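One chain is shown next in C-alpha cells, namely the form predicted on its own.
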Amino acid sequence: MGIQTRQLRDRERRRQQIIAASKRVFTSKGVSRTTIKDIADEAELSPGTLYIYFKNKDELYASLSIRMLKHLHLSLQRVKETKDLSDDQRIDSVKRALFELYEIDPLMLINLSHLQASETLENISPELYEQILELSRRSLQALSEIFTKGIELGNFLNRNPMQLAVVLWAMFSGLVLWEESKRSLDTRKNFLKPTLEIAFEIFGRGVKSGKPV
C-alpha cells in the first residue's frame, strides 16, 4: 500500500470515528446542548482536530444524514426496478422502504426531517450541501419514476410525479416528528407504524385514477 493511498483510509478512518462518537453525543445530549468539545472528548481527540475534518458543529450534523439518504436512495431504486408489482404492492413497497428507514436509525431519521427544515445548511460546506442535495434529488427522482409508471398505465391520477413524491416524502416526514413527540410520554409504544398504515391507505386511495385496471 503506497503511503499516498494509507494517508486516505488514516482519514477517512479518523472522520468516520469522529462521526460516530458525535452521533453518540447527539443522543445523549440533544443537538442544541452538543459542543464540538463535548464531541473531542467523545473520540478521545482534540477540538482542533475535528475542525481539521468539520468546518463547525453544523457540518457534523448535516454529515450524519448522508449514510441515511444512500440507504434510502437504494431502497426506492429497488422498488422501483421491481418487475410484476401491481400498483398497490409498489405503494405498499415503498410504505414498507421507508418504514425500514426508520427502524434502522430512529434519531437520525428525524435529524433529516428537522435538517431539511433548519437553517444548518446554510452554515456547512458548499461540497457537503451539493451532496446531500443531489442525495436527496435522487430518491425523489427514484419515488418520481414509480409514479410515472403508473400514471402511464393510467391507474394513478394524471398529476405532476414529482409533486406527488414530494407529497409522499412531506406525509412520512412529517408524521415521523409528530408521531415520535409522543414517544417522550411513552417510550414503550410504537406510534408511528399504526398511524403510517392509516396514512399510505389513505394516499393510495387517493392516488388512483379511478379507472378499472
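Being a predicted model, the structure only gives us computed values, none of them experimental. Residue numbers count along the first chain shown, from 1. Compared with the form predicted in complex with the DNA:
Rigid-part membership between these two forms: Asp58 and Arg14 are split apart, as judged by which of the two superpositions better fits each C-alpha.
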Second form
Protein chains: 4
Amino acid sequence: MGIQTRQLRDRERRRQQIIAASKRVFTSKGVSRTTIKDIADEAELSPGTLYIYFKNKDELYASLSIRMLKHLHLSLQRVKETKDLSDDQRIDSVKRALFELYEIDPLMLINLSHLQASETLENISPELYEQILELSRRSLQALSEIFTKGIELGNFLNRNPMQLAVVLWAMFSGLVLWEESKRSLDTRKNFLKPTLEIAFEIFGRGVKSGKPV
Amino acid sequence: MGIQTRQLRDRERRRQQIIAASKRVFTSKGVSRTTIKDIADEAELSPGTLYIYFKNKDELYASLSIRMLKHLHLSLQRVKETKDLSDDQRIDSVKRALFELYEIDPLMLINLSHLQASETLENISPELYEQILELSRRSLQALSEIFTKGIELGNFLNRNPMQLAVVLWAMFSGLVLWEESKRSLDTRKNFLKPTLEIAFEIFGRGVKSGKPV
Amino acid sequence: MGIQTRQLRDRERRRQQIIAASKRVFTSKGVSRTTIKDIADEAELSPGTLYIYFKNKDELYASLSIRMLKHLHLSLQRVKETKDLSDDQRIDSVKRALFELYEIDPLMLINLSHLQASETLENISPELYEQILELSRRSLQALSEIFTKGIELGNFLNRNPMQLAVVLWAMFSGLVLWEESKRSLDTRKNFLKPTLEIAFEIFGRGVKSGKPV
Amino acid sequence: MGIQTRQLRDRERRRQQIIAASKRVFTSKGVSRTTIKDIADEAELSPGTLYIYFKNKDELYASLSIRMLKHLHLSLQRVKETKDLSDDQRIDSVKRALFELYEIDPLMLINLSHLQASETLENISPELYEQILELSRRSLQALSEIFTKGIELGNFLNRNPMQLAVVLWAMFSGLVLWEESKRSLDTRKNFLKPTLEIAFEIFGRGVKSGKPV
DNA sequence: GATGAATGAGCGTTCATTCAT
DNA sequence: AATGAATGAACGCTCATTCAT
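Switching conditions: you have the form predicted on its own, so give me the form predicted in complex with the DNA.
So here's everything in the complex, that chain up top.
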C-alpha cells in the first residue's frame, strides 16, 4: 500500500471518527443542541481539527447522511436488479431494505429525515448539495423503476411511478420522525418495526392493481 | 360582556396578531432564519411585547400549531361522528379534511410537521406541552376510532387501529415535509395535491379487507 | 425638545461614549491588538451593545475618523473662503489648521492615517465608505482650490493643484505615522510640531513661483 | 566553498524563496488577508517549514523589508559619497534613488511603509528589530549628511538635517501609502511617478536657501 | 401593558504555531 | 530539514431574553 493510499485511508478514518462522535453526541443531547465543541470533545479532538475534515457545521451534519444515502441507493438498486422476483416479493424486498437501513443506524436515518425537513441543505457547498441530491434522486429513481416494472406487467396501479416512490418514502420517513418524536415519551424500542410492517402491508396491498374483493 | 372577558379577548387577539406576523416572516425568510426581532418588526411590536404573550421562542413556535391541531381534531371528530357513511366515504372524508387543512394554511402544517421533527417541544412549558400532546392524541384517537368502526364491520384489515392512524398521519406529514424540502428546487405549486391523492388512493385500497383480485 | 430629538441625542451620546472608549483602549493597547471585548469593557457596556451602534468592528474603526474628517474639511473650507489673505498667509493657515487637528486628537489623526494604509475600508458598508470618501475628496478639493487661486495669481508653481494637495497631505500624514512609529522608542512629546513646521516651511517655499535667488 | 558556507547560502535561498512567495500572495490577496498557509502554499512548502526560516509571522513580514532597507541605504550612501555633484544634482539623485526603489518593487515599498504604520515591529525579536532600526537610522543618517553638506555650503536652509531627512522620507512614504489606498478606486498605474516628481520639485525648491525671487 | 436598549453567554470559525514523524 | 495534521486560544458576532422606563 502506497503512502498516498494510507494517507487517504487515515483521512477517511478520521472523518468516520468524527462522524461517530457526532452520532453519540446527537443521541445524548439532541441534534439542535449539539455544538461543534461538544463533538470535538467527544471525538477527543480540538474544534479546529473538525474544520480540517468538514468545511463547516452544516456540511458536517449533511455528511452524516451521505453514507446512509449510498447504502439506501445500493439496496434499492439491488432490489431492482434481482431477477425472478414477483412484484410482491420486490415490495417485500424494499421493505426489508428499509428495515435494514433503520436497524443499522436509526439515528442516521432520523438525521437524514431531519435534513430533508430543515434548512441545513441551503447552507452547504454546491458540491455536497449536488451529491446528496443526486443520491436521493437515484434512490427514488430506482424505487420508481421497480414500480414501473410492476405497472408494465399490469400488477400495479397505473400511476406515475415517481409519485408512488415519493409516497412510499414519505410514509417511511414520516414514521421514522414520528418515532423520534415519541422517543422522549415512550422509550419502548421496537415500536417502529411493527408499525412499518403494517405500513408496508397496506402500501403493498394498495398499490396492487385489480379491484379488492 | 365583562371587563375580564374583553381583556381575555384582547389578549387572544394580540396573540393571533403575533402568530399571523410569524407566519408571514417564516414564509419570506424560512423558519430557522427568523428571529424574534423579525417577528416583532413584522407585528409592529417590540421584542419585549412578544414575551408578554409567549413565554419564550419555542412556546411561540409551538403555539403556531395549536390552532391547526384544534382544527384537525375538530375535522376528524366530525368525520367520525357523521352518520350513514360507508367506510370508503369515511376515508375519503379524512382525505378531504387533511386536504382542507393543507389548503387553509400550508405553512402552518409544515410548521406542525417540523414541530414533530424538532426538539422544540422539549423546551416548552409542561402546560403547553400537555395541550399539544392532548390535541395530537385526540386527533389520532378520532382517526383510530374511524378505523375501529371499519374493522368491526369487517371492512378494514384487522390491525391495531392506532397504528393505522399513525401510518396515515406519517404518510401525510411525510409528504408535507417532502414538498417543503422540494420548494427551493421546484417552485411548481399544487405538487402536493396530486401526490396526496395517490397516497390516499393507495392507503384506502390497502386498508380494505379482502384479497385484492 | 421632542422625544424623538432626545432619543437621537442619546443615541449620538452613546456612539460618542463608545468612540471615546475605543480611543482610550487604542492608546493603551494599540489599534491592532484591540478587541471588541476590550472596547466594551472600557465603555462598561456589553459586546452586543456595540453592535447596536456600529455594524461591525471595521465600521467602528472607520467611524472614528468621520469626526476628524468633518473637522478637517471644515477647517480647510474656512481657510479657502477667508478673504484678504495672501497666499503665504493661506498656506500658513493650512498649516495651523492641520496643527490644530493634530493637537485636538493626535490619536484619531493617526487612526485616520492608518485607515488609509489598511484594508479596513474594504470591509465597511458602501454608505460609510462613500461618506469617508466624500469627506476626503472634499477636503482635498478645498486644498486644491487654495492652490488654484495661488496659481491663477501667479504666486504658485503652475502644477496640477490636486497633485499639490495630495503632496501636502502625504507629507502631513507621513509625518504623523512617522511619529507614531517612534512613540515606543522615544516618548518625548512635541516632536511632531517642530518637524511639521519645517515641513511646511519647505513646502511653502517650494510651491512659490519664481526662481529662488 | 565550505559546507557551512553552502548551508548558509542554501538557507538564504530558501528565505528568499519564501519572501518571493509572500510578495506574490500579498499582491493578489492583500496583506491583511494573507495567512501563513497561503504563503506556504504559494512557496510549495508546508507551514511548518516557514517557521524554520522565520521565527513567526511578524518576523516574516518584517524581513520582507530588510532587503529594501539595505538597498535604500546603499543607494543613499552612494549619492552621499559621489564626488563633484552640486546640491541640486544630489537632491535629484536622491529622487532617482527613491524612484528606482519604487520601480524595483512597489509592493515591498508599500510593505515597508506599512511596517512603519503598524504594530508589527513590537512583536519581533530584538535582533531583527535592532537590524531594521539600524538600517533605517543609517539611511536617514546618509540622507541627513547630504543635507548637512548643502547646509554647510550655504546652499540649503539651515535646519536640523535629520528633520529634513524625516520630512523627505515622510513625504515619500506618505505618497506611497496614498497610492496604495487609491489602488482599489483607480487602477491607472504610473500615478505615483508624476506626483513624486512634483513632490521632489517642491521639496528641492523649498530646501534651497535664499529668498525666492 | 408596552417598550426597545441592553445584555452576555455562547456560538461557529480562524489561523499562527507546534511537534511527532 | 521538512512535513502538515493538530491544536486551542481567541476572535467577531448573534440573538433570545430581560427590565427600567
